[in-house]
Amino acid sequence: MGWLQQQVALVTGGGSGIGRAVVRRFLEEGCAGVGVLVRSQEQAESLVKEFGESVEIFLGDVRNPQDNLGAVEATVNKFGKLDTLVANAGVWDFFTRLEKMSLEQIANSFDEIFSINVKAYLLAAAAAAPHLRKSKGSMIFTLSNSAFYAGGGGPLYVASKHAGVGLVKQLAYEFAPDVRVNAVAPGGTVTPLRGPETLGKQENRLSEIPNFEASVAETMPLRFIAQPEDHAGHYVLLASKRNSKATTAAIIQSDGGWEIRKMRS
């Protein structure tokens, strides 16, 4: 018997990285269905490949308003209710200094980066809220090291990740006692996580990255880089209504240990 047996959830970016490795762990554990948000169309064929009728997939921008709305829809009509939110999707910028940009790529990589990594969950949550009121499920968003720790990136992703534990101390705050509100926040992982377009890094994935999986191995305490399953255990806590009942305003970092990063040599 799983965590989550006949829980529905709804997972935002889930059609890579992290966000695929909790479908797959949150179907595993006994969802009865998880809604897939996602932009691209081979990644919506390759989650009906292999997951088939137990994923309901939209293909959306996380931007947009109506297309939260529509995921959210579309996930509760065909499995009936929605227990949990992943707010998942994400956009990096690559370690790119502020001094590195023009004024006019700050302004408009802002606006990018932020409306991916902040807006973007605002929406997944107001989108969602009435079903998770009605459920009282919850929300969990995925953060990052780079939400306490500076060096993750550049400036305006760090700050987009700050921005994240407002977010969910906030809403944790909004929605108590209907819904509860946590995040998971990983490090370095092996993932196809993209960089902005107004960079012109939209066809730069972080796991290709020359040597980041043994700089972070050997960066990290716990020395090795983790894989996107590594993090999805979180995301079935949080999102259990058994195990994770009295929890909310939580983030748990599954970062390899990034703030005694330097115990040894």
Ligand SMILES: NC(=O)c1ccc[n+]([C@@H]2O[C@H](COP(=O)([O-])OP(=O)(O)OC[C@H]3O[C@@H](n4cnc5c(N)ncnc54)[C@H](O)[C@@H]3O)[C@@H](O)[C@H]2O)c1
Second form
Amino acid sequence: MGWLQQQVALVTGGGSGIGRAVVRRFLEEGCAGVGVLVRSQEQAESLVKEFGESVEIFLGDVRNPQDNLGAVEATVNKFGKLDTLVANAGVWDFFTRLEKMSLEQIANSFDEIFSINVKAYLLAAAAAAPHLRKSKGSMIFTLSNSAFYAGGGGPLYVASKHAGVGLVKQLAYEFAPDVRVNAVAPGGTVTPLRGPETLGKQENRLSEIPNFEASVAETMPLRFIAQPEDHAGHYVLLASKRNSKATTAAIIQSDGGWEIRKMRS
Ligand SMILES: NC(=O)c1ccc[n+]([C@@H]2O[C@H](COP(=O)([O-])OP(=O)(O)OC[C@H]3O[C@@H](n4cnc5c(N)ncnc54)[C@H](O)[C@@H]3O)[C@@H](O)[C@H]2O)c1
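Right, and the form predicted together with the named molecule of this protein, after the form predicted alone?
Whole complex next, starting from this chain.
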């Protein structure tokens, strides 16, 4: 018996990386169905190929309020309810330092990164809220080691993920006692995480950075770089109404021990 028997979830950005590993694991744990908000037709087709009728795909952009509503409605129409929202779609800034950007780039990239990493989480939460209140469900946000520490990105990404901590706490406060609101904060993980268009990095992929895997593994006290599936169990735990009944406003760090890493000498 899985931990999520007969549950229904919606995962944004679930076409690749960590989101996709969560979709796979939720279905393994017994979910009746999972809605997935994806950006591209290619991701949509590949999800249907892997999961068939167990997934309901909604093609859209998480920055768009109507797309968030559409994804929630499509999921509820197909599977009858919603127990868990996983707001996960994100974009990274490829360590772009403040002084490497022009003033225009700072302004535009702030808007792009915060729209995806912060605004879209709020939109998804608002769109899902009435159904989650009804099911006494939960929200789970994908944050990052950059939600707590410097050095996992540039100032725009790090600030956007720190903002996510505020979202978790405030929404947990606003939605108690009906809906639990928690987060998972992964560290460096092998995924095709992209950069912002406003920095010309939309075709760059984190997993293609030369030596990325080895350098993360070397820095992490646990001495390995995570695969997306290494984080998925934390989402299962937080989504489980039985096993996380008393947990809200919590953030599970899944980052190989970033807190206790050795500082560069
Ligand atoms: N990979 C890492 O090292 C790492 C570390 C910490 C946190 N994270 C976080 O994990 C989350 C998932 O990222 P990932 O690493 O699995 O990378 P990923 O690129 O595989 O997943 C992100 C997904 O978000 C989607 N997306 C991006 N912008 C979108 C938009 N405007 N509308 C709809 N979908 C959009 C992408 O298409 C992609 O499928 C992100 O929030 C990221 O910040 C990743």
